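Next up: just one chain, as structure tokens, the form predicted on its own.
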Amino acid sequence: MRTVNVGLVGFGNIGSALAETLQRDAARLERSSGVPLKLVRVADRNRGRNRRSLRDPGILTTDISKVVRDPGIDVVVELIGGVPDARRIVMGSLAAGKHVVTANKHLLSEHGGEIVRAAARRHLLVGFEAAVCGGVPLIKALREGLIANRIRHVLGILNGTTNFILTRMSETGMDYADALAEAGRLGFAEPDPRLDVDGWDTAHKASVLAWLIFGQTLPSSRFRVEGIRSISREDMTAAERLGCRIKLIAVLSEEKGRLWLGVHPALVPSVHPLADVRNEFNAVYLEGDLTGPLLFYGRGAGKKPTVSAVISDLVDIGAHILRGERTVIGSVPAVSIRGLSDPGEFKTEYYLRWKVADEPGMIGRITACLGKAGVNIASVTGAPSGTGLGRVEIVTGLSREGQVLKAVKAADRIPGVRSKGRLLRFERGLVG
């Protein structure tokens, strides 16, 4: 039996772990899958990096074209990250007749449709299991196991860094800065954590899921993205009083042919399965019209989960090559979506909080603003501090976001209101 020859571009922590696993476990992988994978070339701009993980250092090159254009390579694995260079590598590999595996969610969120169309024209496969939720086999389930289902609603905790930070804040009383510092010490946060804590990593993954489930290529710049920098110990205390935990949630929901897509911190009731997802773990909770609710759970990042997902793609593609198949089935579903919903039409319940002067009438003035905007109120709490400053907390009924934001803006202008209104959304979806 011929070998399936693999070329790797990118030899950092994940690339070197992939190379080590492919070399060490080649015989076991072949026995279990029937696919003999062989790493034949590695390209990295830093020739000296991680050389010790290669049994044959001679396969390492700084010339990426030696991977992309090598006629003896069947599959190219792209692990450099970023977009412009990665796109050139992926598109160049497809043009050269090679299948591709990538873990690059940012690339897919911006150019996924283009990449899959280019692959389909050449009867090639693109594997991206590692792009969303790391080692959790979510992509394979969506492309194969759930293919008969129409999926209308998806909730996801898609970023391990932010989930670790929020878990530590909730369980230990840490503030955001201390929890972020601990995440960095333990290797759960990058030296520059902005992509994670500002919500963009989650947004890139949500974009990939929207493309895969709903057939819509939606760059993250086109939908609302909020991170966790503003989450405070006061928010965590409020969440506990409300029987909730705060999680950074990606929400994807299709209704009447329009798609709602957004990323934001949410108040998740403690009875919801996502509330118990702790530390660096990821989870996706979705509902198929045939299966009902499903939960996918596991470690979403790190080199080992990523290597697991990449090798899964390599085995699938290798089996396809060995069978001599040309037809590529099920690249992206054909779903009739007319476009994105207006963010102002998003409907949920909201938690609102203001610091106010400790004087009579403040609650009435604030609730009047909500009533004028057409926002129903479920509960109101006023808490004097004894220092001349009080707190007003409101939980709304099911309301449109545009109306709530209008009410908050009006309440912020009331004399005696000492802080801008704090807004957190509830996420109760898919329960029951």
Contents of the next structure:
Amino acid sequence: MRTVNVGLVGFGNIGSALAETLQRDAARLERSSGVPLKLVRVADRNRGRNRRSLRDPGILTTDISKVVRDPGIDVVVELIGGVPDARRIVMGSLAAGKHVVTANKHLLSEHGGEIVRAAARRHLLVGFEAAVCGGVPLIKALREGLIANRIRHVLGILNGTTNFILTRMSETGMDYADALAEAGRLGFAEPDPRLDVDGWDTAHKASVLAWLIFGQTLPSSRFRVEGIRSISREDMTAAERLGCRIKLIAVLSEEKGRLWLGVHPALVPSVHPLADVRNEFNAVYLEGDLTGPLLFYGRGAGKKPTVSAVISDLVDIGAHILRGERTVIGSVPAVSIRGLSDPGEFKTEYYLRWKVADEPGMIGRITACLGKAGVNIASVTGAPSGTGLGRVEIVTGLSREGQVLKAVKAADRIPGVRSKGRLLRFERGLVG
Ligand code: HSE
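Let me have the form predicted in complex with L-homoserine next, following on from the form predicted on its own.
And the full complex, kicking off with our chain again.
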């Protein structure tokens, strides 16, 4: 039987782990799937890097076109990351009639539509299981296992680095900067960790999910994205007092044909399943109309989980090639979308905090701003610090974001208010 020939572009940590696993496990994979995968060429600009992980170092080249253009290669795995070069490799491979596997969520978020159209025109497959939630087989579940469902609400912890940082801050009292340095040492962070901490890596993954679930190829620039840089020890203490943990959450939600897409640090009640997702783990909590709530959980970052996902795509594509199929399963979104929701219409409960002069009337003046904007208050706490300063904390009832922001802006201008209002959103959704 013919082999399914794999070309790899990018021979860093993940690329070399993929090569090692394929070399070691090819026979076992063939026995269990019937697909004989063979790594036939590896391209990396740095010739020396990870050379020793190859049984036959002769397959290593610095010339990427030797992978993209080789007619003997069936599938190209793109693991170089970044966008412009990765796009050239993926589009070039498709143009040369090759199937593609990529872990590149940033690329898919910005050019997913173009890539998928190019693949469909040529009856080729693009596998991207590794792009979202690493080793958790979420993409396959969405494309296959959940195909019968209408999915309207998704909450995700999609970034291991930020979840690790928030866990360390909350459980050990560690500072943000120290926790980030530790995540970097452990190898979860992106080469540019700003992608992690500013929420963009989460947004890229959410945009891939939005495409699969709602059929919308929306670049992450269309999302409202807030990261975790501003999370302080004070926020952590407040979360604990409120019986919550702070998590960087992606929210994808459809209501009456309008889509809400956002990424923000949220107060998640400790009884919520997402509150227990610790360290570099990822989780996606979604609701299918037939299945009800589902929770996917596992390692979203690191080389072994990524290799697991890439190989699952390779086996699927290999089986497709060997069967000689030309039909390509894409996403079949069951919900039709008319547009994006206005961010001001986002509805949740809010935690607000100000530093204030410790004087009579401060709570009254601040709560008056909320009342005037039509924001219902659930609780108010005032705490003097003994230094002439105090803290006012408010939890609102279910409110529209536009009204809350208006109230916060007005309260920020009150004489005696000494800090801009701190705002955190609660996320209580989908429980039960
Ligand atoms: N930097 C990413 C994370 C790696 O921390 O989740 C996986 O995409």
